[in-house]
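The chain below stands alone and is given as structure tokens, in the form predicted alone.
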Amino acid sequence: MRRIFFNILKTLDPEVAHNLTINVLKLPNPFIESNNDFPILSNDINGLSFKNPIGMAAGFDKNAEVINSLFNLGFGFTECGTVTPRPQFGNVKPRVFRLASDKAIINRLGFNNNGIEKFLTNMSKSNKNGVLGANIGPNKDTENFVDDYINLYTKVVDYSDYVTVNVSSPNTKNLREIQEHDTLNTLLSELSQLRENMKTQKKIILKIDPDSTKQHYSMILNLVQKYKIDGIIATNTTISRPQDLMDEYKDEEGGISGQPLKELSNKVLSFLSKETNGELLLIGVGGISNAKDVYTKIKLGASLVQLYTALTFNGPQMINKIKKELSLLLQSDGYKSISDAVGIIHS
């Protein structure tokens, strides 16, 4: 019954499917299976447990509506978002599109939401059976970008167990452009100088783009370290296209993620990596669609991994089945531990 409504799902609008799968998560269904969870795969970090480094992308669970389901899934993280202050339908539709042959999508949806304060009532039903994330982001009418993060930042904190500041979709005209340093500054600034002031102190995770270059990287990390940011997601999806690209969307206008993204991304993270000499938190994202794409970015200098294309392709069995062959993998190398491989390549 499970591989029948998967198919059914790649027959249908991208974002329809999406949709669809978000109502069915919602229910006591029969296609979430039991998990299992291996010692070898958990970590703690930063004073945070995660039972598998495994994480769902922010994207997939916008308003917050399926966490515990996706932490039923075998998930030992997910985030959620992104999320705006104000409700946002985002960009005109058709805006997400699937490139099969690619084994990637595009989209170009512009923080589509239902706003913060639904999303707050939605994470505070969660069982929290897992590391909870929050992904934040501004409403693209907003006359000040940096005034929406705080303000949001202020709510989601007591939520969430991390919280991420997006900063680099390609979706929101002139987001990225919060990178340039001055802008970065000024957030980073705030941001940390709030998070000092408050009685619960959250990690705080920048997510960058893979579309920048190394002096923009270095730039970044110097912000990072001087205002105590705990990470860094690498990363968001790419503006750029690859010459070899089969499918009819190819030259859709947006982001593109899933395979088309792993070299790139995992450039972006092994820079980060050796800049940082493993003592930043990193996360990677971007082309996994199996345990020997996680292992690449456990071994460039990920802690943790997140996915979320491939299971528009593979379904939500990949997890269970990365988890177990990426136990296999860590102990015929050896390591007792995951922490143990974090970074290897660069040792």
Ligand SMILES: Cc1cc2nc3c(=O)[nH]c(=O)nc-3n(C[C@H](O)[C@H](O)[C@H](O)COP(=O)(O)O)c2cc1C
Given for the second form:
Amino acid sequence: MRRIFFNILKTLDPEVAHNLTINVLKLPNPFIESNNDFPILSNDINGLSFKNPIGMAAGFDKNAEVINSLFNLGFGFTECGTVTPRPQFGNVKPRVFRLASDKAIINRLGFNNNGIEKFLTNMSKSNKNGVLGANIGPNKDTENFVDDYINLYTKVVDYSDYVTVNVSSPNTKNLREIQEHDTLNTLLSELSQLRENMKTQKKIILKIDPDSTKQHYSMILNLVQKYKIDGIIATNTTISRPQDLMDEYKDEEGGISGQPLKELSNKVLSFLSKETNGELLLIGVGGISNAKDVYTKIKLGASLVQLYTALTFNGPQMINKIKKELSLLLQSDGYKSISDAVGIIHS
Ligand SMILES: Cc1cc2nc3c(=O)[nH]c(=O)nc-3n(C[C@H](O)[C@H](O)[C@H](O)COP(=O)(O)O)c2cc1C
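Let's see the other form, the form predicted together with this ligand, since the form predicted alone is already up.
Okay, now the whole complex, with that chain kicking things off.
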């Protein structure tokens, strides 16, 4: 039954398939998996308990509608959003393209979502069966990007375990410019001040792009350390177009995710880990489709990982398969806990 449903999805327009999937996941107990967790995969990070390191990446559950179903499918954590202050339609359709022959997606959705108020109502229904993140971003017609992040942080902080500040989506005009020194300095300084004023320890994570230079990443790291930001997600989608793309949709505008992003995001992850001597929490995302891909990111310095695109090609059973195979890979290398393997390539 599940296989039939999944094969039908792959024949539909990607955005229609996505909306249908969300609706199915809203049903009571859809496609419950035998959700085994393996003690070797559990990890306590910055005061949060992760049953396993596999997270649902932002963009899948933009409106926080299917949190509990994602926990049921075996994810150790899920990141809802990107949510903006006001509801937003996003760019004109079609705006998501499946590059089947490249195992990739190009999207230029542009933060389509129902706005923060509905998001909070949905978040409050979490059964807390995993760690919950909220990914925030500005409305495209906002007067002031920084104010939007501040407002959103103030609102989501009581509902989520961590808050991701998304400054790296390529589909909102000028958003990536927030990663420039002066604007990022203002944003992170205001956020850390706000957190202090609110007397909350709630984690702030910065999500960055894969298309910058090493100098740029070093500058970002300096600011992250200066303002005690808790971690970095590496990375969002790429606006570059790897030479070997084959699919007819390869020249569509937008960000590429999936297989062609893997090497690029791994390079960024590795650089960040080396520069910080493994002392900053890093979440690796980009091109994960199996346990080996996860293990590579862990060894490069990620304590946690996220995925999205491969799920649309392989189906939700891949989550439990990855967990099982990852625990075997760790055991066969003699590790007692996943935390011992983090960043091992650099030691
Ligand atoms: C259709 C789609 C929508 C996305 N929307 C968001 C988003 O709203 N916010 C965000 O931070 N990342 C978004 N992403 C990026 C993913 O979170 C992730 O960083 C990227 O897809 C790389 O992971 P993957 O190769 O496993 O897909 C989106 C990705 C896809 C494919």
